[in-house]
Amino acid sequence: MSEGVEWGLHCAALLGFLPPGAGLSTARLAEYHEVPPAYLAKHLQAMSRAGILEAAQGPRGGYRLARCPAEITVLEVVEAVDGPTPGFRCAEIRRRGPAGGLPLREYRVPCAIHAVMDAADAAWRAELRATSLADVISRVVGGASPKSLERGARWVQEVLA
């Protein structure tokens, strides 16, 4: 997984304070998490491809979520950014080497690392498409230092002022 989608979450989440119809411009976007904009922007774009993000043009443009958070699931940014591919591409090399070269036939029964690598992926997945933006916001709430809350409240208002 790339660390666009880590930036990604933090940006979405930033964006699910916002009050209705504010938005932050990639450039404040990248300042406050300190990322690089251009590389950013990429990942920004996708998302709004994906239809988790829109883009507001004028003075007071920027990206905003485009749904309320409790409507976008984690497994949506995931995608957006990384795309859909599971993680663990098999190669069937145990059809090589002294214990393989044998006919198709004789592999009746997928790989067995692959069965469980697939079973891994299908559970990930499936916790990701179980845990939306708002239960990531929630978990922010709960879990981050006061003052950082604070500080971070402050940014916004400033920026948004």
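Could you drop in the structure for the form predicted in complex with another copy of the chain? We only have the form predicted alone so far.
Next up is only this chain, free of partner chains and other molecules.
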């Protein structure tokens, strides 16, 4: 999984803390998380294409959440950044070697090993689909250092002022 998943989730969570209508530019989001703006831009654009973020023009412009946090799942962010491809890639090695080489119609039933790995991938995605950005934000509020929340809030106020 790319480091962009961590960046994308942190950016989405931060945007969830902003007052209604406010946004943050790629440069500001990169500054807050101390990550390279050019790489981050790519992930933010992907999240925008996926309907998670929207880009607003103007002096109060920048990225903001396109929906309320309860209606954005963690899975959406992960798939926007990393794509929907499972971690396990089946190379269909069952078709090779002395037991392979049969016509394609002999391989209609998916390989048992592929099926098992797909079931695990589905369990992973189900967990991420069951968790909303609102859940993440509520866990951040409940678990983050109060000093860190205070510093973050002060930074947001200065930037939006």
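All values reported here derive from a predicted model rather than from experimental measurement. Positions refer to the first chain, counted from 1. Take the two forms, find the largest set of C-alpha atoms that superpose within 1.5 Å, and that set is the rigid core.
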TODO: Superpose on the rigid core, then tell me if the C-alpha of Gly51 is displaced by 2 angstroms or more between these two forms.
DONE: no
Open item on the list: Given a superposition on the rigid core, I'd like a yes or no on whether Cys111 shifts its C-alpha by 2 Å or more between these two forms.
Closed with: yes
